[in-house]
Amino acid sequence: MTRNTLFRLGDWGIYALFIVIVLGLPLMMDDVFWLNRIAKYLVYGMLGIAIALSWGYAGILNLGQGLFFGLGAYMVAMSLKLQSYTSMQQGSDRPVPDFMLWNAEPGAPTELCCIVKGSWLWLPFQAQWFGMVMAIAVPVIVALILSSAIFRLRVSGVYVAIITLALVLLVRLLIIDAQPVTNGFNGLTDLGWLTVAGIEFDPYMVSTYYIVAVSTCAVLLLTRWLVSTRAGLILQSTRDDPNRARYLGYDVAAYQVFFFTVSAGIAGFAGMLYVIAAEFASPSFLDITFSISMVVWAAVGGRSSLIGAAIGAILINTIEATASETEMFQEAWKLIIGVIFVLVVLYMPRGLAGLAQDLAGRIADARVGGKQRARTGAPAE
């Protein structure tokens, strides 16, 4: 058995172990609170996959991934908001978000409130399927337009990071300023539950956890397949030397646009799942710190490894939650996360995945070398 074969077997073994643990966790844990929390961490793991796809494989450092996550979250939150009890009890022929009535002038009729406050934007979201479709479609469309404009002009490197960072700030300000329509700083709360075929999914139900868990595993496997295709190999060549790829006749911009858009679609899908599990959407999803945190997760786990970035995101958020709830580290948990990131950058630049690959390489070399010595009868070194 060759070294490469051992690597492939080990790689797929890690994927299989991750999937078994994620899907089997409810069988080992009966605490619904922690199960819901882990579902949120799995969503963060999906964001780590999206960052690894764009940064690690495409070489595109996106510091505004929170834009696509936030858009996906708000799209489905608008639909679930209209499914909530408070919106359904407004006495109108159609549901009205409660905050629109709070912002209305005293005595103003509900229909007038709908017209003045811009509830026409909310009307299509009465259908829950529409909100779920828009949660993926809107981030994809925005990413397609943005990436086409950037990569067709051959903008690269730090300039892409600056543009995405500025854009997420701009959209955050727009959402906050449009308080009559979006509820501003307060975000969208008091949401209804996801309903499929008449079945309501309580965020603390095991079935809701499985929606998130199965989705995370599916995204992980699909992206793993995608980067192993011919398009994925060409993408990695454009990352390493775009000029050489252009010389060989490849449309570098087309590959960059495609994978950037796929990454945005994954982030939008993650935003939708997070709202289902957490029951709120907030402008904090579009904060700079949140977008940069995603990059930290991918760097710790290994930006060149999809499963490494996912595990890094889950691990960092678990440590963060545990440290912030421990009395000794309540004020210092951010410092702990910062120290972890600095140590990883200095001593493990390829993240945890790189460390695991190095260990696996040594084991594979030792095993292959031992078999060769056994065949030749040579003494061990």
Given for the second form:
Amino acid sequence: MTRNTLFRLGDWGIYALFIVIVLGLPLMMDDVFWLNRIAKYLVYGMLGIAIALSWGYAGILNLGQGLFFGLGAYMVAMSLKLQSYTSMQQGSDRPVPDFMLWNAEPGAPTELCCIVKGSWLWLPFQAQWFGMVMAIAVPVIVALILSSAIFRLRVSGVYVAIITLALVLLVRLLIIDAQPVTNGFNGLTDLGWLTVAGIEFDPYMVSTYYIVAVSTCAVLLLTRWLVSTRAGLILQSTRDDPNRARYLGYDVAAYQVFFFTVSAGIAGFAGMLYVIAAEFASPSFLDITFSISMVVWAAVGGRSSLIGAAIGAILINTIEATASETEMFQEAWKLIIGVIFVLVVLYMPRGLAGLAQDLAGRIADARVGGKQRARTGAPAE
Amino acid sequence: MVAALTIDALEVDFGGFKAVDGLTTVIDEGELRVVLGPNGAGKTTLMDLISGKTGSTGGEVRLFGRDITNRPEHQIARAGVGRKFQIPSVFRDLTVHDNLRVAVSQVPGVFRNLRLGMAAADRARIEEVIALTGLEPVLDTVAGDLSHGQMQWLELGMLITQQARVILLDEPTAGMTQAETLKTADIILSLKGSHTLLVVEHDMAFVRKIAERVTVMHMGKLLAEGPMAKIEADPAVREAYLGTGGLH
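What about the form predicted in complex with the partner chain, after the form predicted on its own?
So here's everything in the complex, that chain up top.
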């Protein structure tokens, strides 16, 4: 067996192991509280994958990924809000979100069309499928327009990071400012459950966990396939040397736009799943700290490894959940994460995945080397 | 003879300074043309104009009769122009093999490249290029770890896999050892006939080894054109190089 085959086997082994653990977890754990928690961390894992795709493979550092996550979350939350019990209790035959009533002018009709300015935007969200489709469509369309402008103008590096960072802040302000239709700072809470074919998905049910778990595994495999295609290879070449790729005849911007948009679509999908599991959407999804946290997860896990970034996100959040319940770590946790990030960037630029690869490389060398020595009869060292 | 590359009254004006000023020359298919000229003569700018890096302000570039003036770089590349840069430009984080795989693609679009594997013809071409450039022992090496010479050969190999019909080489032997220079000359000579080459070079020993027809540029204009021996005897050329002691 050659070194490369060993490597590939090990790689697929880790993917298989990850999928088995994620899908098998409910068999080992019957604590629905923790299952729900882990479902949220799997969503974060998906965000790690999205970051690894754009940062690791395309070389595009997006510091505003929370924008796409937030858009996806709000879209589906609007639908679920209209499905909640309280929305039916506002004195109309059709659902009206409770907060709109609090924000309405005296005498305004209690109808979704015109209770507050702009509330008609909510009308199509009475259909749950509409919210779910928009949760992916809106981030994808926004990303498509944004990235076309950025990459056609050949903006790159830190400037992309600044633009995305500014944009997520801008949209966050807009959402808070449009309080009558978005409930501002408070976000959308008291949501109904996802209902598919008459089945209600209680977030604390094993089946809801499976929706998230299967989605995470599917996204992981899909992105893995994407980066293994020729297009994925060409994308990596545009990261290394965009000019060279151009002179080989590739429209570099087209590749950047495509993968940036896929990454945004994944983030939107993750936002949708998060709302299904966590039952709220809030402007905090568009906080800078959240977008930067995603980058930290991917960096610690290994930004050039999709599964590494996913594991990094899940691991950090699990540790965080445990550590922040210990009083001693409560305050210090952000500091600890900061120190870990700095150490990883300085000493382990390829993250946990890089560490694992180096280790696997050594084992493979030892095995292949050992066999060769045995064949040639050379003494082992 | 078919004209591979026609440069017709090409001009670029950088705010009053004309780096290339009304240059006209025709390069035949299969020809190996060397461009000489003192520093600032406009040699690299000429390559920038042909390959689309810089937009021209006048004149035309035609590739096999087709107008490619001021098209975007990737379209000019797809039309059949390959360019090697002075500083080796390869995909440093990819292996040598992957570098060649990127270069071989027949179709440029994103969606048509959403597939695994490679056509047999593409694989065969990569094998040919590996044999020509002697990169076999370093196929799995990351390109950033190659020696300077190997990196240059890889870049040259990528242009051949790309199936560029016209290859522009900007100082292909810069920074090379003598042995590396000789090997590069061999690779370039083996391309002559099947490819059309335009080479900018300063190393006169190298130029004498590969050159047939030579174009001399001075201050953005064509100064002289013809066989190497004639160029070396040309008084106007000697004049242009005065102060650097003539061609040596």
